[in-house]
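Just the one chain here, the form predicted on its own, laid out as structure tokens.
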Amino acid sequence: MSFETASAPFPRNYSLEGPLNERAKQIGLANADWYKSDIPRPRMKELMQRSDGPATRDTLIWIGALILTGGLGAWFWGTWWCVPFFIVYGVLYGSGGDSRWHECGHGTAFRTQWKNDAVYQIACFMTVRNPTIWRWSHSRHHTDTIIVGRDPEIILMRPPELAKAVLNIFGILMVPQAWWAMLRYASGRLTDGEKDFIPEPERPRVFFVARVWTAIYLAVLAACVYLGSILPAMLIGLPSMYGAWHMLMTGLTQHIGLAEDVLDHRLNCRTMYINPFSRFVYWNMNYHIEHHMFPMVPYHRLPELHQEILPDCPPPYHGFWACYKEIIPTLWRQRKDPEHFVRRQLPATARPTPPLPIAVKG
């Protein structure tokens, strides 16, 4: 298989304010046309049909499970019996909130838009992700997936900072950073990188929501002081940290160690098969090639889409360990050899990767 990338030499400046942003525009990688597997138009229209049913069912289960586990955790507070309930509550809050934020942000989870908007706002608060910032950030992530200098959601750069990844298993760095960003937005400030993808008319919404969230967190802190207990924070705020491990476990499998600066999601995304509980928490984002290739297909139709494009894609990974036994050695090697990455092999039944833009090759 011919495997082309247009990556700049190392060391690379991954920031949106750096020179590689302009380079990506000049060589045809920004806002480019991406490869898509061939699916008959009638079938594609069928797969893109939205429905309230599956997401309503799953959301009611999710909210019910949050109330049950959070309530039992609070009931048994002060004893060891609270621990298993808070473990599950944390995953549903800190990791389940991540996938709900993601799908409802795409507007595909529900057919009824206000339901997408309502769950999106709640899930954004749970994951400390400003709804306006992250809507535009994620739009850029899909437009320029793992394009250096353009994608604001590259989790690990090359060479990777492995200590940060380990600390973020429990959100030790990313959640306090998100709280600090919330306070920065509440004061009316954006970074230059954020200004690169957030239209100016949208910015007042960023500041307003941040101020509302700051007030909520202050109320939670006041309740902790008044009760002389961290229990209120165990229910609101801290689950973003102690429940983040499942989000990180799934999130690192999406793109880590794969190609940068390519225009084929089969080469920079992973699809994997995982257990039913993780699929519920993750809302089927384990079908990640499928999601990036056709982001307007609702999460509950992704298994069907997977079957449609399977002959055109690299083989799926069977479970988390299959992913991590590839990811861990790759990251370890990238510490000293940042040029190294996993080259995904397409099956004989797949169409070849199209050539990169002429500007890149010339």
Contents of the next structure:
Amino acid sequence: MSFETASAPFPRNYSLEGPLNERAKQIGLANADWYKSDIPRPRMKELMQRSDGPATRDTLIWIGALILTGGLGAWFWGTWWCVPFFIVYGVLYGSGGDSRWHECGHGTAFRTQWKNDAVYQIACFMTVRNPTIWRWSHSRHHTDTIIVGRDPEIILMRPPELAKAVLNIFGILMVPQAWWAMLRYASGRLTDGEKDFIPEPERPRVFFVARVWTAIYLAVLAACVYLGSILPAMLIGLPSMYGAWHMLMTGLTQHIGLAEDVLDHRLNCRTMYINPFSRFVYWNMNYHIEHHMFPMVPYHRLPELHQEILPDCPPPYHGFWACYKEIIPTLWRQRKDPEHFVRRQLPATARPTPPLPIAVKG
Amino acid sequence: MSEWVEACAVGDIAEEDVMRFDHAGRTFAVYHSPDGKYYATDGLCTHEKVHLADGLVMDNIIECPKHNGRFDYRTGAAKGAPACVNLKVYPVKIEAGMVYIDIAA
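Return the form predicted together with its partner chain of this protein as a structure block, the form predicted on its own having already been given.
Every component of the complex follows; first up is the chain already shown.
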């Protein structure tokens, strides 16, 4: 009889179609019970309460800023004055769209469901994420966060392909791949991995939205040809790329370099303190341990939740640099030593992490 | 044939809230609606076996704490992805200040 640890062996096959998917199920890592900090039910209920106010205010500011910066960018098109406006417009579109997609996908931003749905559809278009595919993919990400073979949203696998991460600062690989996937969906095709997490009855929605989006992009392309200018694409389409850098800067801090195959979000997520502009663009997802542990708490209540569970969590990072001075050397080392990762230390006030499942072989 | 079991006292669940009730290896969710009525459903979300009693009750909807799966707890109807399969509901009665559910229904 031999024992096998929960952690998947190297080289790791991260594919949802690979053998580690089945292994995760067998070993008890798939759809498992995750660690949760203790919060009394009345307080939890209070934190989960929905309201339309904060998200309506933030959405009006967001859309207003998009119109203003996009409008001024177009107005000054052909001069250097357009550059600062398109920089801000791009971040609001390509990166702000990412957080709006995310939070409205959870259905927590607004109390009124149709408002969540409406912003979700718009933000999905901006980030070229098929609304149905990504709703199901993100559900799986929350069920099996950074579980190898199960989580479809592991951005950098070990050993990491650093060139890809660098190119994706401006979405150079990510966005064309997303457009290619859109065309694939428009032609009615899914990969086996996608079929693993999208139920059959949901699939027609995937294809329908992809066809509508394809028509929109064709219209933008036609407008560019007609006007002899890329300005229409600077407003619709290209911001997904040139505005992606803020999304990448925030998104890479979420899980990169931390443990895989654990059942405690304190060990595989980062919470960091960042500036107010980035928090607005990112809709408070810098409180990432909190978000994963209690995904139904709206983004505007995460700072309060953070205070509730702070004594039970590893210390938060102070700023982007604090994260990246850990992430960059970790990724560099993982190129040669993929078993290396950052082991988060829980404070003395924290409850210990529960033991991982151990499989018995033979 | 009915099998009524005592789940809790009427005062145990705040209005517009839910409570977990385990019995004979099964788990249920008991609801107190904003209009003062009580309801009961299976305790686990039909999407991925998460305890609904940790979720949020809004009007007549229970929302799963993990993935935003939503159900009308009066009828068990799934109200949107990722909840696609309806929830089983159980009859409830109140007697002498106690909430009973018919787990054989």
